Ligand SMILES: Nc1ncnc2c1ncn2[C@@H]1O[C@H](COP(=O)(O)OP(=O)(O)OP(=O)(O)O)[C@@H](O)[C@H]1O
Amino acid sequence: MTEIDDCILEMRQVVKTFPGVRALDGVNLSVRPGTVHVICGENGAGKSTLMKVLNGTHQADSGEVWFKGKKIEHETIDSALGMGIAMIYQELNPILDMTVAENIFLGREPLKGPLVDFKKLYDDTQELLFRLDMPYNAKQKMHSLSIAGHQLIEIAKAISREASVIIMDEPTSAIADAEVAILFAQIQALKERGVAVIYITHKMDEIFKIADDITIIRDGKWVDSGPASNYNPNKLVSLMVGREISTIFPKDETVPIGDVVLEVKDLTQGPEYGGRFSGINFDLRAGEIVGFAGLVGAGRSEVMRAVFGLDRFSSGTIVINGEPIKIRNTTDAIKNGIAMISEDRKMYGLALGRNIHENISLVNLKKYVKKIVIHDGAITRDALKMKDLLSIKIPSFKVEANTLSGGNQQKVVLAKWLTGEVKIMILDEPTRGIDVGAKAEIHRLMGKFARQGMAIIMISSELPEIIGMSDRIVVMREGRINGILSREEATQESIMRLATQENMKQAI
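In the form predicted on its own, let's see this chain only.
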């Protein structure tokens, strides 16, 4: 461990217990000023709990926290902010009907007498946004921003507090590469001012791009700490999960690619339905994984929502197994063997307050109903099959979905579809917000389904995932397909070129 004198922050032998769970069991953390310290670990390892102890959300049962050479006692969120410790949470909670400025300075608005000085509020906010190179207006309402915009405003809020330590919990989980570049530029500027950034992420490429130091936590216990140069991806994954993962992207290139099962021809969404894509042409074959890449707003999810019947389109044809079909709603899509897992599993994929048994039966409930009676036994038999097939880790089918880790929640979403007859699986950001071990499991399952002849479409903002798992890659830009790359042609550079620049060649 680093000596206290060399650190702006040190946490020693921190223990935190919740009813029935020892979330932190003697965790250590030493953070130097002007550095990025990445905390790694699987979901449930204790990373966020440790940070909530640091920022005063939780009180440790035992252990010590030292900040700027002084021992902290009985910390609260307000006292942590007052000392200069700010945290950007993974789950964002902006006040959508308030402006960007009101969100950034909430609770500390400049006053003129007893009233808020709105001119100064908006002027100060606009100056901050300009300094941070963020393309927003201080008077914009938060509901006009994307999820990525909400994330960047949270970052601006933390920076506005002039904090000495800024905790960022999965800050890039919902933002695109261009916005990640803005974030990383701001982090570099913070380092140059001596600010320490504690950074939690599951993205390997980010870790080795941004980290100065790394701490690994597993099952609530401190495992290792050191300079980022001491680690490589394989070593880091092994320390995080306690076992070797031979490959994170296990796409079997020997899987035979079969006949075309899906053709999308000239699919266009006119202005009457939002106008978010036009002239979309691609096909998908049995046993094939086709990746869809592009920047946030490129139209990838919107195209797939239309194919699945969630959104309307104005013209174009969808062909399955050589037969044109009409998809007016999700029921039509499901009848034709199409399944879609949304990028937001909590909002669209799960009934969080319902148990696993109920969630798994949701999509194919008619299958379990006979003479208006639901046959729980049949649901339980299918649920057990899915539990074994997908390696879902649950103590009981009666636990609620909101109690599971991100990886197990994603597997439950998969399970509810796989109890039916799925020929075409659309996966929108299938590994967002889950740890490396769970990612490898999801990728393994995708490879298994492809070997069994399922046709898979995967939307992902993680280029290593797109390159590692796809047989072909469709790159979208501004609502159109800007190019289609073979596995051999695909590199991060070639994908980003198509995602950001106009392509004069017709996509093949």
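Next, report the structure of the form predicted in complex with the named molecule; the form predicted on its own has already been given.
Single chain only below; no partners, no other molecules.
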């Protein structure tokens, strides 16, 4: 592709192995300054690993890395950062009890004598946030920000370090369109300053919106590189997966819709519990898939978290199979056949320090306990079934969940619930960070579970997914339901209108 002279960064024939996995097997990458270079590949292809070699988290077994005309070796995260290579991770780790400013300048706070100069810290941060057009306060605690906010703060951090290469690993997997626009504007400004952005995403529309160059890797191997204009979505997908696949599975309309299994009546969360929603009324039938659409912050996850017993609500009733039930915690919810796959798999979905076997069996331990003895064979049988079903790429069930690629972690979370006796399944952004092939697989599974009579709620910010999969679509806005659309009524326009504007019919 480009002449080496044009490149700020060159990775050549990089190899990296982990016990049982050859994560990178001769990968090449040439990045030009002032451009966005998108790296594409399926879950587990090696994208994050390649970036971690670049930023000094991992040492390559062999291969070369050239940066600004010099060969660099044995980097650590600190030395890579010092040279100007910053990475925004796929799984963020903000210190929630600290302020925005403390997170941005962690470990390099301005000092006044031996003490942190807090005035300068907050002033500098506020100035930085202002310059970047980020709507945050330097003194705000990180826990008051959404996941999107955490992501933007990471970007501010990288910019404050004057990095010349900024790696963004799925930066928009958790953020809404409006915030994506802010991010893209930031990226544009970075390009103009000559910064190279290496960008990893599974979202096809994003790739073609921002990529100048593209590199595709598959199973740890370099497949192809070139200017974005060389590719189109179909070509890209077939290079990534090495086979043809169809991208979206619409809901099978022949699935019979049964009785109402869940009714949520006038559910309200008062200010004492966060006040994130009020007057929520909807129902859900067996075999039905109800999509929840809305902007990030509209309260969709919060309603579901309350239904699942993760958060409290102040008034209202949850009725299951005609019986009002009390949900005080997740145990109550699980007992009533409700399962939830949450948006933030790290906080609620996965025990990262446990192995895959343990993770898959965690919620359903009761099912495996036969006369006090845990039935290991049964767990393994289910785990194996799930591994095949979702094509989870893991070297063994004994590896810890935190060594899996982001997408594979998501699949393990799904697998963990799918082995249970679930009647009502709540999926919050189930295909976020999931590659095209697995996404189709998850959609197909949802259809299959619906056919078996499961009732499914799916929160998704991807309109084609919502429209393709849902029998009905509940649109939320500012903590309230702003309208419910039938499959026939649902279009991108009708959903967006309800997500963003007051519904006059509703207001009267």
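On a predicted model such as this, the values are computed, not experimentally measured, just so you know. Think of the rigid core as the biggest set of C-alphas that the two forms share within 1.5 Å after superposition. Numbering follows the first chain given and starts at 1.
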Cα of Gly479 displaced 2 Å or more between these two forms, core superposed?
yes
For Leu54, state whether the C-alpha moves by 2 Å or more between these two forms after rigid core superposition.
no
